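Form predicted alone, single chain, as structure tokens, below.
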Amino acid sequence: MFKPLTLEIALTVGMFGIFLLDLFLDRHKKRVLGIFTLLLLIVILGISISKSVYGTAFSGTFVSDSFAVTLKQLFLIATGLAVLGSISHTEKLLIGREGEYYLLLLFSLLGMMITVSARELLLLFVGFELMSIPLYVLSGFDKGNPRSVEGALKIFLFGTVSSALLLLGIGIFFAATGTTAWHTTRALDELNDPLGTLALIILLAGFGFKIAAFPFQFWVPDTYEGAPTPFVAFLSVAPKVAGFGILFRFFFEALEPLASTWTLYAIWLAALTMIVGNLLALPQRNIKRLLAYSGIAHIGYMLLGLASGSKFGLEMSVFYFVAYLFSNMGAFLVAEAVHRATGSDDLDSYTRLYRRAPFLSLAMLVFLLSLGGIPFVIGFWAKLYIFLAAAEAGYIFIVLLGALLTVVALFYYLNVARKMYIDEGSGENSFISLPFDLSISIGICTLAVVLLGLYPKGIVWIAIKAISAFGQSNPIIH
């Protein structure tokens, strides 16, 4: 009964542990918290990769298949990413607390964890919360800066909005079908009943907070201007996975009969999230909010492998999560290590960096060059194939739209590789010291980049292999 349950069962054993390790070591000795939180998630994900780790539990509604094992996977990667560049941001700001930051972000991973297993409405919006109430904490964690506390605010109250909401569409799910699982049945006919569009509009709504699709992105660039960096790099990326997670199985378990009706929904959506999203990060002078709104985009991009409505297209809504990953957590560690040298997120801070700093910049623009979807890194076949998807789909002036916005997109990006390679202007010219976690991190990140945009395949399987668990029939593939 408990072997689905082995990665969760690992973490909570881990959490305990470091636990009880941050209470008895010495004030000034707690850097190794990050190394030993790091290793544990090192050790959890090389348990994944076991056969052993698969099934279901209580009566189906905790299903452990390949795509909650893949998506755990990259939750993985994620944390550890952001526990890497973290380590010597906590030993300088957060003297006597990293314990509680490192708890925070384990608590948070172990909800993500249980919200991709959950086939039921009620264990879903457990795991939500269990992932949702740490991420309010830790974007306050900084309380000596009032922005920081502005964005835990913003995020707080968003985040009890879409509680609110997920609980009235599962109260209206459940009056509509008399049950609040969706593993017992694929077509829930009574969901065609007005009632039941009204659950599946107001879920929709709750899940598009979760996962900051328009109009539900308010809470973005203030929250990500104010956290501390390297969270910020996790919480642009784990739990926007998450929210699409469940999306996407809750839409293509439960609701594939209606794929008309939510398939209309998701593309109305992508379409004014990508909109809103390149248009707004147009203006930004700020690093992170130019990021926060450039991520606000690529959440649209991602909600086209789910308007789509083919297997084919959540594929590569995988694919997609896997170079957003390495792309967007890159690009926040970059900006981490300039703030720390500069004291400053303004573009301005960039200018002239490969003289201060050639490994930052260049890494920087591969980020950048990623994320824009330029041949030959990996942002590019993660457009390219999502926009094939929705072409496959039949909304060519959606993927003609996305192709637009993505020119809107090179000038932002384009504009940061300008003030570090190519503007004179009157910044800083002394040589930037990179400490070494994120050193390590940012080089993580790079590789992954640069190697998988020459080598695709790789990801391309593993997104196939994560999808095999949807019965859906591929049009395109097959």
The other form holds:
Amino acid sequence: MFKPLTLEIALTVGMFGIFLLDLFLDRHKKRVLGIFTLLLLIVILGISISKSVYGTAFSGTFVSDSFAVTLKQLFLIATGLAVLGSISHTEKLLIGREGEYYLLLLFSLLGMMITVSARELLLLFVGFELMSIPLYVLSGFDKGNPRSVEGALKIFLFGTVSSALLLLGIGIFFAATGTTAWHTTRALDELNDPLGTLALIILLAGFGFKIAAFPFQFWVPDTYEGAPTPFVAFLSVAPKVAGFGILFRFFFEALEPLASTWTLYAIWLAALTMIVGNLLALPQRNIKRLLAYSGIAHIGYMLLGLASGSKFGLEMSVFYFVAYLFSNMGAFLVAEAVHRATGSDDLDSYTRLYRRAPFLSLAMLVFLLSLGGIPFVIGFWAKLYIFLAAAEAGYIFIVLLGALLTVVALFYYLNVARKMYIDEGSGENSFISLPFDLSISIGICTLAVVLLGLYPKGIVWIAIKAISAFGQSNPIIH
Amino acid sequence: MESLLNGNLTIITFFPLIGILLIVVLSLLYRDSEEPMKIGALVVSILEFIISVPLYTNFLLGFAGMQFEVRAPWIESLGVSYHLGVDGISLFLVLLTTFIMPITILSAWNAIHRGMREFLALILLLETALIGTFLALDMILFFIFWEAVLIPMYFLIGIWGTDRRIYAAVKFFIYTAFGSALMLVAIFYLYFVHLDQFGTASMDILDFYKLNIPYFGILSPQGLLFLGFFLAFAIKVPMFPFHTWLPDAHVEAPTAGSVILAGILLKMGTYGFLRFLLPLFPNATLDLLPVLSVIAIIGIIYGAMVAFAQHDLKKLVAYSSVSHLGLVMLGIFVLNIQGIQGGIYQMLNHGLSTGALFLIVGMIYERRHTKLIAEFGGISKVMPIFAAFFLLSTLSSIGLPLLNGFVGEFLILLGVFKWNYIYSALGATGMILGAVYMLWAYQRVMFGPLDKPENKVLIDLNLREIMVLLPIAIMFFVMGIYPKPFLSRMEPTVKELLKTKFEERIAVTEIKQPRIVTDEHE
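Same protein, different state: after the form predicted alone, show the form predicted together with the partner chain.
The complete assembly is shown below, putting the previous chain first.
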């Protein structure tokens, strides 16, 4: 009965442990909390490899299939990297609040794990809120910084509106079909009336806020700019992947009869998101804002997988998640390291970084190349695959648009590389020494980006396995 | 060991990467000296040349297909494989690359004042990427190497260039990245055409050769694919309206960068035409031939005229590249054996002679810190050895008989003449203009009164610089006097390409063959 819930239960028990530990720990020994959180995540990741976590619970409304488990593993890795990158940050800047910080991260993680397993809209909504509310709090965690508070307010307002939209969409879906669970009524033919399309559009808008697709992306740059950077690394990846997870499951399982409608919306959403993200990233002078806009552009590329409406497209999106996870988190962690050394997120603080921290700037270069889609790193394969999927679905002109926009993207990524390697700097030349936790997490990301770039097959295999979950229950269009 | 000396394409491609490791190790061992890593890089690049020579000696004469093939599955689900091979088209481009690289490393010996380790590593990385581009027989593999050339070159120009280097580096990057984006989309399209026609997933170039892509005008599948590839390659060559990145990149790049850029990088474009455009899209090529040849001719004459007007020696050489590559493209577009063979030959010639000219400009720039022609005059009196090499490179560049340039230009013009004598006359005009501006520039720099005090104290070439130029000078004569070993290795592949893809076309050129070519009618 509870086997499919093993991961969630393990996480909840672990969270209790951390909560109790936090109560009894001395104020100056809170570093233990981070390490304990990390161990907890590693243990859960280990459990997730086991076969016994698969199955369904609560009369089929909660499912733990290969898709859910793969995404949960990605969440665990992303959270783990964020926690690892936060240890010295929280120790220095959030003294005495470490417990809250880690617990909120874990609450959000729990929410994500529930949403990607949900096959029922109310359960999905609960998971969705559990995931989102800690994110609002964490965005404003740097209380003294007005930008952080402003960013938190923005994500909160946008987030609550999106929740309201979701509820409205759920209501309409219920009105159209008479159920909130879609595992029982697979072919929802009734949905083909205007009510069904309305539900589809409103739900798409609700999810669109979460993944920050155009035109729901306004909160992203401000929130990223103000929030603690290791948390932004997490925020920029994990909730987005969760949002996509929900979209994939809901659209492919529940709204399959409307596929021709939502692939049309998705392709427009993808194209506009790519354009807006890439073009707005061009004038940015702050690394976090630049990565925020480039992240929006990446959401557009990932949407191509959904828009292609095929299993192949979904597989390639999952591949893209992995590439994006390591490259983007790596880039944000480097931003954190540079911020720690220079006290600024300005692009100018990267001038001659190469002289001051050769390995750090090499890592940043690798991440930027991966985000830009240059060969030998994983980002290249991600772009290649997603374009291939879209081309297969017949969107050759969107692929052309996407490919041309990667040139724009390379321009602003290389702008950072130029600052690091080419520009002549003035003043500061002291060597930057990295905190241990950051060097480990950045090292892991670099290794992953390079090694997976040389051997992309493994990830393709994982992606195929993840998406096979849909194949069994559902004939996919195309 | 045995396979090493018989020509192993994998080792040839990736051997320079070992050099990078070696440089890193040497730079850690000898922290205060650059000599060990320079010598290390030089030795690696010379060894690389030595292991690439068996490709030439063991090359099967009279065989048109791929040789020394290496093949391994890579990503089966997409039909992507690790597939390398060499034929008459790519053979000499690989050899040109391995030949030029030691020379560029030697030429940069004292010219790089900071970041020697990174400089050498980037040069070797570039070598691997370039060789991979010429050897790859899988579309994705080709694309990976093609893109991998961009980053090292961007940094070479950006870090070690002159004043406007960032502008030049970014411009170079954006232009070529734009082209490759289009090419990537075209590759996908080809992939699905193949999937459609044969039912199997493949990215193999040789499989793509078997495709029959529908053509009915420029908006048909073949026409669009042609455009995608054409833009990518035309930017790289560069052909006339897409050439504006080239003068900036060449002028701002350090000498070694200019040599690689002119000597090898531009050949990626012309090679792309021969490897992809002609065999994959024969109908579109034939249909657009008049436009393409006119563009090539405009490039020849325009490049020559702009070169004529330059005050900066390096810019002059850069624009002469536009002109020379126009001639190469014209040779390729006439689609007969002489034209294409001449085109390939001229690619090599251009690599050698323009490479030598950039080296020469670099040498005098290191001494005088100016490249303006007006700043010189009478240099031959103080630098006789330099004068001799400069003269030889100039003559090679303008195609003096007995030197390599002549063979290539003669073959091209012969091929063009068979097809259309007006084009041939226009192409020859470009050559005459070339002789005028090159010799005039030579005269202004080397002869005349030695009136500038700075010029009176110039020191002639040292042994290292002579060693840089001597191998190229020897090749000028070898290729000028005895072109047969080169041409005989290209011929079967070129013939095969024309026979399988342009049979009708051959018939047309044979009929239009003018009576002046007598020996075949006697």
